[in-house]
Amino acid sequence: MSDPQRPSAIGDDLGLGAFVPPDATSDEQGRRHAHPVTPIVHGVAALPFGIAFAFVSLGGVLASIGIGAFLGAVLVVVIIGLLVTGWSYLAWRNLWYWFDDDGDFRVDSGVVTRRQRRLQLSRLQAVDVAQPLFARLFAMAEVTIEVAGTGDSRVRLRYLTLGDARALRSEVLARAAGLGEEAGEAPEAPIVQVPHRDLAVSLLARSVTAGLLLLTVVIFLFTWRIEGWGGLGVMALTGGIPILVVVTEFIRYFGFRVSESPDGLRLRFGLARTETRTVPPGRVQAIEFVEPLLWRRWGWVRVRVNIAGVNRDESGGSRQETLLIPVAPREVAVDLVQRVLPGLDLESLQWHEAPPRARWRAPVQWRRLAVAWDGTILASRRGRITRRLAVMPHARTQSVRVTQGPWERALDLASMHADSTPGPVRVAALHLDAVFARSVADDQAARARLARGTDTSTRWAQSGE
């Protein structure tokens, strides 16, 4: 494993030689700055939208007038680069973190309006650490703290050495596992890393992309027989789309691997934006196995994941799902989940199914239907075509619903919902027996209340977690 204070080998990497920039500031009060070329990458990372919008502006007049409309363009994108990297500099200046005396994450920015947050530690749910493209150019990181709550309960740190980065993350984790600050970044064992040719083949072989892909074809031999090789072009534009969707997935988790550390696992993945990404023990709020139909033949599965506020952009809206691993065998993706999810046993789960009323309401996937529990979990699954299974501990269940549906109460069924955060994974027992649904979600209830009475995985390095 390379050395974490050596950052410019990621430069070697990109062939651009040992650029180290200096440490980053601190003043008398132990405050810090981010790193001071900050402004400058945020600069070089506007130039691509800064040549985009010269050519859509200035694009007639480049083919009609030449060197001159060249020249023009080319001042407009160092005008751009040099508001943006100005307003970032003013960023910079404004931008200040540090730990306070009783132990939690401050930050204090903002040019126009002034900002400040307080993040507690005890609530925090996943420390990450990405390298976007322009950033690696200059061997640096952003951090991204996520704590459980709502607002302003993240916070993004750019830009920092790599080496500084992995000490902040380091630091945040040990504070919030009750250790002290000179606990130092935790060892770590490599558990399973995803082969580029199973990730490539399962993006290709998910339900989605098969059918979108087979319809494709479909599409394109109905326009071949009526408008001839006029079709290519049909076939280019439905057939783009499943592509692009795969290119851009297998950029995002090319070199998937996972680790094992004191800290939690630790996520590593990514081709133009690499992201480190840490999830501590206790704070998974809730885990689907995804099976895609194609998939069955080699024993893949995925395995998605709901953690506290990682699944919300900004604006508190849905981002991208979340996941702990993109595409493994079963028996590698529950040791995984039996990591995070301690005495985690799918095997002796008692089903409790649908009853064979409910083939009316959902005819393909009515046999699939089900709900499980014991001691310490909540189990559903779902999906004829692509087979779903979700768990969520009992003390992570935010609140319970049982719906029924105009058919539903026609054939006296009913759906339970055991809420999560917000997330890809939802775990629901559909179109169970009425009475049956209302008993499992007033049992679910009381196992939520009495399971958070007793949980101790705040402190987990505390605790013997």
The other form holds:
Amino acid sequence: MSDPQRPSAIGDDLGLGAFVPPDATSDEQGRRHAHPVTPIVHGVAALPFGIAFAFVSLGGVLASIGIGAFLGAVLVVVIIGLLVTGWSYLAWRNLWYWFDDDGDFRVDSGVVTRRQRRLQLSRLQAVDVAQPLFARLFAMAEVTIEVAGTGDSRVRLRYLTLGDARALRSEVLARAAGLGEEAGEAPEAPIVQVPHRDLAVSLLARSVTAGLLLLTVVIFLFTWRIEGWGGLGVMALTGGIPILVVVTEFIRYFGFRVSESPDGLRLRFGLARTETRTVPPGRVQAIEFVEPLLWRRWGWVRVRVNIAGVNRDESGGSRQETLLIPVAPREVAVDLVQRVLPGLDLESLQWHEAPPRARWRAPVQWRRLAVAWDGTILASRRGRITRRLAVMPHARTQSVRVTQGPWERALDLASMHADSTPGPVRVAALHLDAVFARSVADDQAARARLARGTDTSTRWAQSGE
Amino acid sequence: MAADIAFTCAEGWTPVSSRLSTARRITLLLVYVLVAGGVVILLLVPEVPAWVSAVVAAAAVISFVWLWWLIGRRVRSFGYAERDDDLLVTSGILFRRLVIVPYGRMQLVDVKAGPIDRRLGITTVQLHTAAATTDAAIPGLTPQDAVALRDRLARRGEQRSTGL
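For comparison with the form predicted alone, produce the structure of the form predicted together with its partner chain.
Next comes the full complex, this chain leading.
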């Protein structure tokens, strides 16, 4: 259960939440249900869709008849809400989760088609607790458990009380780390919080965003000058899209906080939907420092990470960005990264740069293109306007590729890629000397093999802390 | 050419069956039957000037011949090599690539064949790792070779398997 002493970072901070008792009903075998209020949450969450549906389908009638049609619309909305509630009641009744005797996490679910799933906790990648907006009204949370695997490797449990959700998360993490089942919720120490102002400024100052906004200003000046108001439509596009992106990301990453716990780094963020994400050390597949041009004056960087299993939705296609931190001064970012990749030393890397003839292939960024490695990691850097520095531990290299396009071939260049699990980070050493690229690739395959033999980071709690 | 050294393999590449060219050329023919239909319609519509139809027809013929020839070269460019600790796959003429997959990183090995492939007796072996970007498919193997390769890969993968 959640500790009342510790300040609750995500919680019923809307102040509207109904009081819900911490009640996970369980049967005699220790199998557990989600919270009984779940169907009602689903029903309430369906109301906006119901209203939109009523609006679209009865829109014309509404305008003509008035109060009668309004009542009809209300009826439609209520019926939709009840249908959803009824369906999710059935789903709730059939949803059971428990830890079996082998230490695996088991989930039985399904109304029409029954599903039985067994998650091997030894392959756990991440456990997230999130509070979608409507769940927050009821002080409820959802728990997402990710294990490594190619297929459908995530389970989402909806909804538990926040306390139950946290308790489940710490139990899953404790079991996965090889500790006993009653390790209790791990204590955590705050490391860094992103100030709201920095977040807003940094989002506005990203290269593409800033470029588009500048373009919008230019278009506006022209439009105003020559009074050709056709430019307004273009402005809506060049100005509207970046502003939309900025606002969306601002809401998503609002109040980004990182704290450290024995389970790993714990990230909390979100305005409308608060999310908690735990990044266990040793589960990070690759990281990238991103440094847009305009951020350099403040020395800011963004850190993106690949975590196996996280960048996938049910269909397997999603490429949602996973961040370690949306914006932070470089030292803070490096410190964070060193907590998930212990022993990382970026200063003493020996960079092998792309040859000068690469300027004919990449006239802007050729000076930045380089690859480096040491005993534990492979690093690549690229990008002149937005600088990118990607790092991948040898033990996380899935495969290595060498590619060569026609233009590269004419210049005797080739690019080397180290493949990681799906995620935003790509480790690519572009436009190196062809023979050198191949030798780096062969060596990287060998380093990956050796590193895997000695890698113990997956059972981090047992490997002597 | 010096650039080729980067895409060689000391152990030598195992080529794939030339029947893969036949399979791909059949697919090409099927596509160009549709293209030919489009050209015929163009010729029959009186509003279209004759020279436009002629240019389109010529473009279709030239691209067909070029692709026909390219398929042969592309198929010859495929090769794989089983080394002690990893599998190498190479392919491509304009855009060349070479993939190194350590055996311990393979998560599953697919053997698959479409209807045309089955008629011609060829099969594709596809390797998957935890990375979606690993693009290691070996098309144009005989079914016996494919199954044998899959079993060898699976055995080596098991011996060298580690977590993620």
